[in-house]
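So this first bit is one chain, no partners, the form predicted on its own, shown in structure tokens.
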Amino acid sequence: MTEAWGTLKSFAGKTFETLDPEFTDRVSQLIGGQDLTACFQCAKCSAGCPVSDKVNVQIHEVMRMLVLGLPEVLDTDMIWLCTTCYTCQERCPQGIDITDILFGLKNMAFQRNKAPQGYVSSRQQLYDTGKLYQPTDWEREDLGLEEVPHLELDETKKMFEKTGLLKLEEDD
């Protein structure tokens, strides 16, 4: 799995080897076959994005990469740093389901082992303990908090098994 939040840091000097129209079709199918070419790069999505100053590739650039069929879009940090606030989707004058596309791209990236290490370890931590963070006894004691109640893990593990969350690697 990728260690950082996306390996594509800049378009400067980047040469894209493949334009893959089938990739565009696969992404389009994630949102019910919506026409991605409807995006005319107005950038209203990027202008309203709360993480636009934190990412290397803006959301309107992600949309352009999709239209051009560039699988390198899965290497961008935008798909992992998106807050899923739906602002981009609400601002899109073409009605493109941008946030839903990002959910799909995140799944595609994960299936290709292109996920930040934190996601992988968080998934395992959640499966093993039912929690994303395990405070120490002394941390809780310092804060004057009672012991954490016992958490039944069977239901959490059933959810993981039912959704296949631990089997999201490619070809699963």
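Bear in mind that the values here come from a model prediction, so they are computed numbers and not experimental data. We call the rigid core whatever largest set of C-alpha positions still superposes within 1.5 Å between the two forms. Positions refer to the first chain, counted from 1. Compared with the form predicted together with the partner chain:
- A movement of the C-alpha atom of E155 reaching 2 angstroms or beyond is seen between these two forms when the two forms are aligned on their rigid core.
- Taking 2 Å as the criterion, L30 does not count as shifted between these two forms: its C-alpha moves by less than this amount when the rigid core is aligned.
- Superposition of the core reveals a Cα shift of less than 2 Å for K54 between these two forms.
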Second form
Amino acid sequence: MTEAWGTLKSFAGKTFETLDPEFTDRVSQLIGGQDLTACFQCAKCSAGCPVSDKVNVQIHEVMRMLVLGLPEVLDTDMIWLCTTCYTCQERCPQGIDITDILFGLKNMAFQRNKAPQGYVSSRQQLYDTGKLYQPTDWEREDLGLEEVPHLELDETKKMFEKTGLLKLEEDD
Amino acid sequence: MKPRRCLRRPACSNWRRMTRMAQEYEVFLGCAIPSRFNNYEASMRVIADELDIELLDFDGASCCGTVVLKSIDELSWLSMSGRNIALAEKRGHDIVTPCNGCFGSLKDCDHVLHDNESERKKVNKILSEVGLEYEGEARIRHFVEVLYDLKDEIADRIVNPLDGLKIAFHPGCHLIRPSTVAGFDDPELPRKVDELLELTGARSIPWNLKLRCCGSPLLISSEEVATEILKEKMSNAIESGANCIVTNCPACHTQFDVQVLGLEDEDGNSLELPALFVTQVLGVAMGIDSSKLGFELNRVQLDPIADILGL
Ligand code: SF4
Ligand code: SF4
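Form predicted on its own already given; the form predicted together with the partner chain follows:
Below, the chain from earlier opens the complete complex, with every other chain and molecule after it.
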């Protein structure tokens, strides 16, 4: 088990305030959320997941929390320790788009200020430079590679103004 | 809903005939390759040259956004990836990328925009701000897909057999999963890139954790967990008798050629293995001058396989 992320470390002794059907509904509306309630808890998703033995709450448990309508799911480490490998989604016998649902949950967690710092700084980087990493020019010259094509930053910035990328947090 | 043309195309004989002709793509490099792995780009370009694959500059390319931006805000991700696709589409070109992250991101975006009318409308409204529209005409391919189409030509060009090279091949997740999006190889038993590698006389060895994620997407949230996953993979590759690990993705390669440096198992044995790109293996077997393949930029020492590669 890791301390790396998430405040919900265990179900032992945990009581949940409410079962919120609206939360389940909201998650069902996410890209990939349409078959969410078909989960019959076979746990095949967790069986092939590379972080099952490293998280406090496993992916099949996340799926159950969603059907039960527990927004506390956004406090689990599984949300941000999912590697996005798509093994669970590929194998789910109910055809649930598990990994895609997790992306939607990450979006929700980000809006509630529940995201690792690395994501917050990557957002700024993507807005400011349109890229996650910058080219290493001397290596390129040594290998006879041309400069990477020019990017007009105004364009990406204009789009991000429209999508509100820098103002996702609900308190803003 | 628009039909998913890209899944049907490979079954069409007309399409197959066309792929045999000289091919032309805008090459989407992404940001990881020009930043960390210029050896991958260099080796890709010389192979493309040899095989008459024309790689056009991708003017105006931004980052694809990858799983990072998709995790932060899906609409921003769809707009960023969608803009790249729409640029190539406007110029009437298809896209090729040597990066699993870019391939996954662009294909996934394409998939959503094809199938989901309401998302397509939202994204097209944003793209109209910059004079673009996504219609879904540009095809998105991984460089290894294009190579697989040309495997007979490649077989004819092998002049330096790599006997004794025992490859732990790591396909990486987004090249094959989700298969409904990637549409390239069997998601549970991929073999196409292995076939390419074995044309050189090398052996692609079986190993239990071959399809397991490399852990690299977690470097942003928990380097500790990313490293645990990497250790499991490396131990398994070494136990299985590999003398090198081969990838077709700069993100995975970051784990195998950078993060791995100095890593040891509990007994103090090194977990490093020479890490190569698919294009470097093919290039050396095709007799391309090794200085053009960028081996001096590979971080893990290549000594154990230098003789086999003729370095
Ligand atoms: S594999 Fe699918 S059906 Fe089985 S527990 Fe996981 S989400 Fe539910
Ligand atoms: S996509 Fe995420 S949850 Fe699914 S198997 Fe991979 S790491 Fe686990």
